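The chain below stands alone and is given in structure tokens; this is the form predicted alone.
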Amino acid sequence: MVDGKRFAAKRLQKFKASEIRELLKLTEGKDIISLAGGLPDPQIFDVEDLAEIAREVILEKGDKALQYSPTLGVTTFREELREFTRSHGIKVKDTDDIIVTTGSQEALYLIGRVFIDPGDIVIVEEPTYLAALNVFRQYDANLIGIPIDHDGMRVDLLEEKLVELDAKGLRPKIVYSVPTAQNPSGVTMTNDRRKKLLKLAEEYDFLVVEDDPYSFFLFEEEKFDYLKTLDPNGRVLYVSTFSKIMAPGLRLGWVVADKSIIALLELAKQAVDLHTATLPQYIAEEALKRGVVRKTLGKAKKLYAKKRNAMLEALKDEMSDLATWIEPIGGFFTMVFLNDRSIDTSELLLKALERGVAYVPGKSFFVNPDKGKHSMRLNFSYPSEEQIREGVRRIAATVRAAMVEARAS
């Protein structure tokens, strides 16, 4: 039998399996409470409206919806996206354009393909979205992590790093941020820090990628402006997705950026998949026009707020003496940091699975994995409130058992 690995390109060595995708394999079909992957609750899927829209689109627009479409995306859908994005408070200028992608993950892949040469410096929050780290690593980026606190990225530390790099004749190509209801931590960057970040972008001449899947799910009042809105000179690439606001099965994302940037992404996308699937674009267009997306968002925010509260209550009840955590104002996740820094949550995961609960080990979200080995990301969007409480109880029991075992040895 042929061994495919013998023929694999050397660059494949840089590919790393997503820990979340691997965990989903482990938990699928098993009696395990998963606080791991960031799945939407299926209760928010507006199945009847989407079924009606899909039927009408195929019957009435099948000649277009079942056909090839432009690489940038279906023109009428992009127009709806422009208005939807503006209505959410994101400034879309006349000098901007929009490209539709196969989920926001493809958007990150295209950004890496277009802008990152081997050795280019990419600065990220630490911790940050692990799938973004995987993309940047594939392009041999020189990754630098800047710590976060409860107010988001420490831009004071970012400035110190920029000064240090500049003294060596180096500058970053990109700063990547999830500034609102961040994945994995749940924190939101203050407006002062956002303005400072953009000021530094001007001073040190780099692009900013604003990844924004979660600002649609804010459970508390928080005054802030989007980086894209604050950006005066077209340095910000705004990235978002339909996976959270309607359904991940549609595989739709989009990027808003200066026309010169979108043109480059379009060129790269032509070589990847020609264009994003046409049918889902027409379905999403009608869902926007008919208010289905707005209705879904309203239902989701109420549901996820209750689940967020259940998660925080469970952590307080079960883990107050074991860990600290961030109280997210929105999104799908919280990050838990064990007080006992000797516990490696990657090793602990096997014991947690034996107790019937899964989480994502924290070190996957760090440029330097050692910084996050005593942490874990917990998801509250998918499991029920009862599962959240029981899952946290099982995690706490696993941690306590590990501490007892460590003392005994």
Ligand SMILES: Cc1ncc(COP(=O)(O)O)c(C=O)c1O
Second form
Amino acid sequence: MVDGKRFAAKRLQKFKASEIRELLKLTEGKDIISLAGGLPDPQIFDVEDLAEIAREVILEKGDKALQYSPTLGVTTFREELREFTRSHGIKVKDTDDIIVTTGSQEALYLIGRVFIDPGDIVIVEEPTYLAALNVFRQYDANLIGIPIDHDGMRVDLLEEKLVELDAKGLRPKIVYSVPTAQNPSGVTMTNDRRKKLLKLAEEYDFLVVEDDPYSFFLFEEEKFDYLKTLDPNGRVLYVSTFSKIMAPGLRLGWVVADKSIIALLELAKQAVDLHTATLPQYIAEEALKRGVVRKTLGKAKKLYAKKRNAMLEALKDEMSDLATWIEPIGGFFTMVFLNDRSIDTSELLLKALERGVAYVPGKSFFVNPDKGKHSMRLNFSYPSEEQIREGVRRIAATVRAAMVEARAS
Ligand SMILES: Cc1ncc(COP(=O)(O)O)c(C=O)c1O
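Hand over the structure of the form predicted in complex with this ligand; the form predicted alone is what we had up.
Up next: the whole complex, starting with the chain shown before.
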């Protein structure tokens, strides 16, 4: 048999399968409570309305909906998206400032493809979204992590880093942020920090990627402006997705940016997939027009708020003496930091799986994995409230057992 690897391009050496993903794969089909994933609860999928829309779209607009379509996205869908995005508080000048992507993951991939040369500096929050790190690594970015606290990215430390780089004649090309209800930590950046970040972008001449899947699920009143809305000179690329507000299986995302940037993304996308699948765009357009997305959001917000509360209560009951955590005002996740910093949560995962619970070890979310060794990300959007409580109880039991074992040895 031919060994495919023999023919692989050199760049493939950088494509590393995540060990954690491999480990979690083994748990599929087993009786394990998973607090690991980032899936929406399927209860929020509006199957009746979507089935009706899909049928109508195919029968009545099949000539267009089943056809090839423009790389930028179906124009009428982009017009609906423009209005939806505006109504959510994000500044969009016009329809041509939008490109539709195959999930927001493709948007991140295209951004990497268009802007990152090997060695270019990309600054990220630490911790940050794992799959964004993977994209930037595939493009050989020089990654720098800036810590977060309860108010989001430590923009003061970003400034220190920029001064330090500047002294060496270096500047970042991109600062990537998930400023609202962040994945993995759940924190939201304050408005002062948002303004400061954009001021620094002007001063040090870099682009800002605002990755925003979760601002639609805020459980508490929080006053802030989107980076894109605060952006005076078109430095911000706003990225969002239908994955959490409607259904990830549609694979629809979008970018709002200055036309000069959209044109570059369009150029790169032509070679990747010609265009995002046409049919889901027509379905999503109708779903926006008929208020299905708003309905789904209303349902999802209530459901996720209850689950977030269940998670916070369980943590308080089971882990107050073992860890600290961030209380998210929105999104799908919280991050737990163990008091005992000698525990490596990657090693602990095997024991947690034996006790029937899974989480994502914190290491994966850090540029420097050692910094995240004693942390873990917990998801509350997918498991039931009962599973959340039982899952946290099992994690607490696993941590306690590890501490006893460490003392004994
Ligand atoms: C911060 C962030 N960005 C991007 C994505 C990618 O989502 P999708 O490709 O489904 O739009 C996710 C998914 O969980 C995410 O959490």
